[in-house]
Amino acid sequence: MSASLDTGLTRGDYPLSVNRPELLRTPTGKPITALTMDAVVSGELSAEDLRIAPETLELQAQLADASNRPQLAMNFRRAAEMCAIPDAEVLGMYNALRPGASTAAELAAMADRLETTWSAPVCAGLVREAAEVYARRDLLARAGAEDGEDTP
């Protein structure tokens, strides 16, 4: 996510829910302190309010960086990019990454879609890297053949 979110968090800020609740908002823009029982009972809250926001994942990525865990931080940054992608499409993309499930062109198209539709360049990079390795290790679906993806 954008560098403008760089809040200079340190390990001492963790847990954010205790030490920095003012930084935490739902994807719908509510402060975390608004997630009260009264709000549940009155029907003000929807399931969408109980999801994590991409900005929060960036904060957790900063904490992971501050804790010397760059891979964990990278995972959180990919996750931040995925927040907006609907559940079914996330699962579809996961299935498309299974061995032999996609052609080179399909993976390239998925990477492009991640990058352009979902503004998810880090995820797109992971998919392009997978495509390169799959090509070398013979794990791509054959172009023109039925794709091997399972449908329920």
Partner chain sequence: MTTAQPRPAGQPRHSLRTDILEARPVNLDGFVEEWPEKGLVAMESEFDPAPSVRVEDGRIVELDGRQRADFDFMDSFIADHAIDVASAEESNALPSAEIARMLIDPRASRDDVLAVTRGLTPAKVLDVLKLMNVVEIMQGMQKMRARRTPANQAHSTSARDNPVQVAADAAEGALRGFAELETTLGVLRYAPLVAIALQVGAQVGRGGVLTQCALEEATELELGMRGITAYAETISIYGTESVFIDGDDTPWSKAFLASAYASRGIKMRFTSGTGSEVQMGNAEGKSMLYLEIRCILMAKGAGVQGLQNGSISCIGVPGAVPGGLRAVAAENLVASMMDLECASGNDQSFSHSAMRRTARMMPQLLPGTDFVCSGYSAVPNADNMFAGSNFDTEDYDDWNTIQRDFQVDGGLRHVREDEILLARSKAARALQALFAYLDLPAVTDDEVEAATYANSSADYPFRDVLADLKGAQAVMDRGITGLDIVKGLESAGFHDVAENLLTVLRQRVSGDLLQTSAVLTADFTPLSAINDPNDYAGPGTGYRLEGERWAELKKLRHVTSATDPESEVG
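Based on the form predicted together with the partner chain presented above, generate the structure block for the form predicted alone.
So it's only the chain below, everything else dropped.
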């Protein structure tokens, strides 16, 4: 994603909506300037037009990189990947990532699903990192435990 969108953004380009609006599009491809109240009232915009596009999140990641904020950049890149994941799946992942909610095998399966089903390797890496930290801190669910029984 970032290779095809590498725009050489600098800190001075922030905010993009003011300084580089030509780069911003809705998920359906409309320019950001098309997002007006008149367009909403007339029905020219759909709910999909009001969602953030993964490309916009990648641009925000580039701005964060240009500002020497690598953690923020990674958060934007994870968010960009998550745009393709259905909301119900995201909520399930959120619940599964709570300490004590999942076994190591369940988290490994989630990471694999993120990579193979949703093409989300950055998110998969976060889940694998969480599994390692949970293992070190004894925060993984125990295989066979029912309803939180025998979990930390």
